[in-house]
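The chain below stands alone and is given in structure tokens; this is the form predicted on its own.
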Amino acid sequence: MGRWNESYEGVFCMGGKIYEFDAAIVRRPAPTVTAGIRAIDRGDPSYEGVCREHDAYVAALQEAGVRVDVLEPLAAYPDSIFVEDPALVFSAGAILLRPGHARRAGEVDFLRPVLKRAFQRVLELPRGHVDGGDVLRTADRVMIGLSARTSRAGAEALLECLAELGENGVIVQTPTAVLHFKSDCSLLDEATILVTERLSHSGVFSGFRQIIVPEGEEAAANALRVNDRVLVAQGHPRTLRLLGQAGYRVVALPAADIGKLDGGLSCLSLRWHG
């Protein structure tokens, strides 16, 4: 059963509110899609199924207030779709990755035009190798998970470009056989983490309250909060329960298929307030 860890001692957010987005990217699906990476297989997603998603997701995103840029689809890239693993958004610029898995790398060049001509700087990783999926922003600090995605170089590269944006970096470990950080965890306010047993027991939460997955659902941890709401993929009614009695506002959107491609609702997007 999920519950409530109450372990917040305060956690304050420099700048704003950092769910607050009025601007974002997303890349549509290609028909390549289906022949997406993936550490587990749970069978092939289609086509057809995978665009539905997305469009429920860039949906919500503009009922959220957040105007989405959407690129054309990469059918060389069938992981291109998850925009969030070569790069990182931040209001004071860009900083372009070094995705983790060879036949991710090429999605970098096709980011970099489109970054540069929404920020004035975009940074890029100089050695190693990070995952987007694996760095959480919170209020105080940016989280780097380090994993089979992402280097200790890479973590440590990415520590120098955060602080020429003017961040607060902090390397820690995702769990053994978790694809990225946050496959585990989201930010749900600038006091609060959604998160699962086994990454809520590694203590690297200490400070923050806590509402821990039920057993089961540990997919649901890879939530996003938009704004004034909070969007969890379908299929998790005790944690859609949960979040709906702590009082947040939550859209529940399919995500069956993106899951098959172990994608959660985070890595569909950059997101940044302009």
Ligand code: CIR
Second form
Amino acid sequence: MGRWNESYEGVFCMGGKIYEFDAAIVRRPAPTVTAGIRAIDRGDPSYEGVCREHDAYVAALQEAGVRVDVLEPLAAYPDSIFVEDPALVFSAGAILLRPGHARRAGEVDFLRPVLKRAFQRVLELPRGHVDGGDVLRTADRVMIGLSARTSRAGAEALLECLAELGENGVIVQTPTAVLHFKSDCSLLDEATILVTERLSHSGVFSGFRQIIVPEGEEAAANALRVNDRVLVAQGHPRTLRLLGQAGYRVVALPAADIGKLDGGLSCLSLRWHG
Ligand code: CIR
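Right, the form predicted on its own is done, so what does the form predicted in complex with the ligand look like?
Entire complex below, previous chain first.
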């Protein structure tokens, strides 16, 4: 574990702690989900498998006390279940992004009316590219990881949007060959990050307490703290044990088919405290 910086303890955002959520948006998978973008071939996901995992995810959010708005499937956009990539949401407002993969750019148009209904302020990234999967919110800053999907121009434009919403942004680097910054990390509480060894080594989380995902279980790094619990992908027993020993209430969710589409648990929802 890394250094514990007590200054983060007890930091709150508007509406509560930064992992306290009472509202979320998800999108139901379309049968075309099996044609989603894949960087590595880990075998074909099945539509039924993705649906089962998605249902379990929605139920877990609801059990954690979150009101979930389930959007209709978008067959033309196989990856549209990963609603976290085309937008960011905060209590103060939402930001529509410009996803870095051409096949996903059109998803934004389908989220725009939904977010305009839910938020008084909806900003639009003016230039460059950013995927929401590259954006990690911590207690005192919003970290933007440069990646194959998030360009420097996009990250700099996002800093301006964040400032409009009263958020402080910082640009960092996603490890090479890692899809998204948050593929390799998640916030566990105000002071603690679950992180892969390779991202931890970069030093971006110095000052945080760090729980390092055991070698071979890197996919577990994309976990999701929601209220009093941490959702973690099943099949990572050493990570589950570490989190349990650290005192977190852990909920293991099936995510193998979603993992075949390079997706993790944070990507499947947009969450906020209304
Ligand atoms: C993609 O390549 O865009 C999707 N197949 C997976 C996106 C996962 N999103 C995320 O990690 N934030």
